[in-house]
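Below, in structure tokens: the form predicted on its own, a single chain.
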Amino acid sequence: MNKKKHWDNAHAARQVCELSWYEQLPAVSLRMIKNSAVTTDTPLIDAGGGASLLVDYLLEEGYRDITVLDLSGVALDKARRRLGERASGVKWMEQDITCFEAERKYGLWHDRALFHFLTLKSDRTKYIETLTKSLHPGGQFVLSAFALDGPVKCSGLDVVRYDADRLQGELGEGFTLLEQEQVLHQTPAQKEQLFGFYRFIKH
């Protein structure tokens, strides 16, 4: 499967707000970044970030160091589009994570709904060798994933469920858990699916 073509064509056929992981307000994941501590200035990451209106409520908290990688140029341009002027203050990178090689350190990695899509071991692997080399000691990893009792596939690919235990195993000793909370997510089709946020800080 071209996972890239498949990610261009779930953006392409819908809007933003007809996705099935579509926030309208990202809460949680604000709540997380701002229990975090980090400065404005501390450079952060979204992986996996796409379309969503993460970006555009950093900015609006006046956070001046911010990337957003994504496999699907497709939602990149859409971010920007909505963002119009204020999309040149952030970093667009579109690349598969399982091949990303960070230039720099980051204070803060943010993934909503990316990892649990890694379903072969050696790309979570190459995920976490990733994201270890691109913090900085004490920078945080906050990450959101299905449940244990979350949907088995989303669309239309299979998905690996967590909870701590299982995230801290995949993780291992370099990360410890600072903050964790499940979230029943409405999709724009009315559909619950059940989500764990959980906040590390790596070593």
Ligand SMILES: C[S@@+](CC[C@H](N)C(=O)[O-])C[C@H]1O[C@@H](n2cnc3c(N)ncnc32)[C@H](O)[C@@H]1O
Second form
Amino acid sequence: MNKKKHWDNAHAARQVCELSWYEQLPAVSLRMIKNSAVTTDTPLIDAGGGASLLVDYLLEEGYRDITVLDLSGVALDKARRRLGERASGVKWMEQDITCFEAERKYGLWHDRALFHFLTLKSDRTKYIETLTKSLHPGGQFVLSAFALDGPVKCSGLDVVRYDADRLQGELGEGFTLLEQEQVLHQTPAQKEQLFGFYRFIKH
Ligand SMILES: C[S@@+](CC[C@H](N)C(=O)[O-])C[C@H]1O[C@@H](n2cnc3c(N)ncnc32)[C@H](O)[C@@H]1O
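So that was the form predicted on its own. Now I'd like the form predicted together with this ligand, please.
In what comes next, the whole complex appears, and the chain from above leads the way.
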């Protein structure tokens, strides 16, 4: 099955709050975005945002230039329906991140649990090239991925697990780590998954 079909099916099969990665309050992402001190008119992108509630909270906090990118149109439709009229204030991009050519620069790029699905080195290289091109100098990258002691699979797919050193190795010298935090995520099925959250700055 191709990737898009896989993710459309995964999002269609369950309600948003039943997905293993669901967070009622994306507290660590919000805190790291706040810590980045980006202004509310800074362009932000949530790569692999799916139907996450992060965009709802960012809108509530007054961020005005938000893009949500995801391969799954089903996920984006769910987010748009939930937001109702507020959805028109968000840019929605149904795209594979490994084919994404950003037409503008962002001040902050957020990714919770997309990058770790890129098991091919060539896909990770493409992602990091696009990330690097798309971020302004001084732009920030907030990433969350399964930690080294986290699960080896999610949604039936293999993942690559990370710690700060491995991520730094992927990103290279153009990025500096500013903060990190480990979080034990409780899935709706009451399983525990260890995530790492990282905030990098691009030079
Ligand atoms: C585990 S979910 C996380 C969703 C969201 N970030 C959250 O925290 O709730 C991973 C998301 O990445 C999306 N995705 C997977 N591979 C992708 C790709 N190559 N390009 C864009 N999105 C992708 C999936 O459709 C899914 O919505």
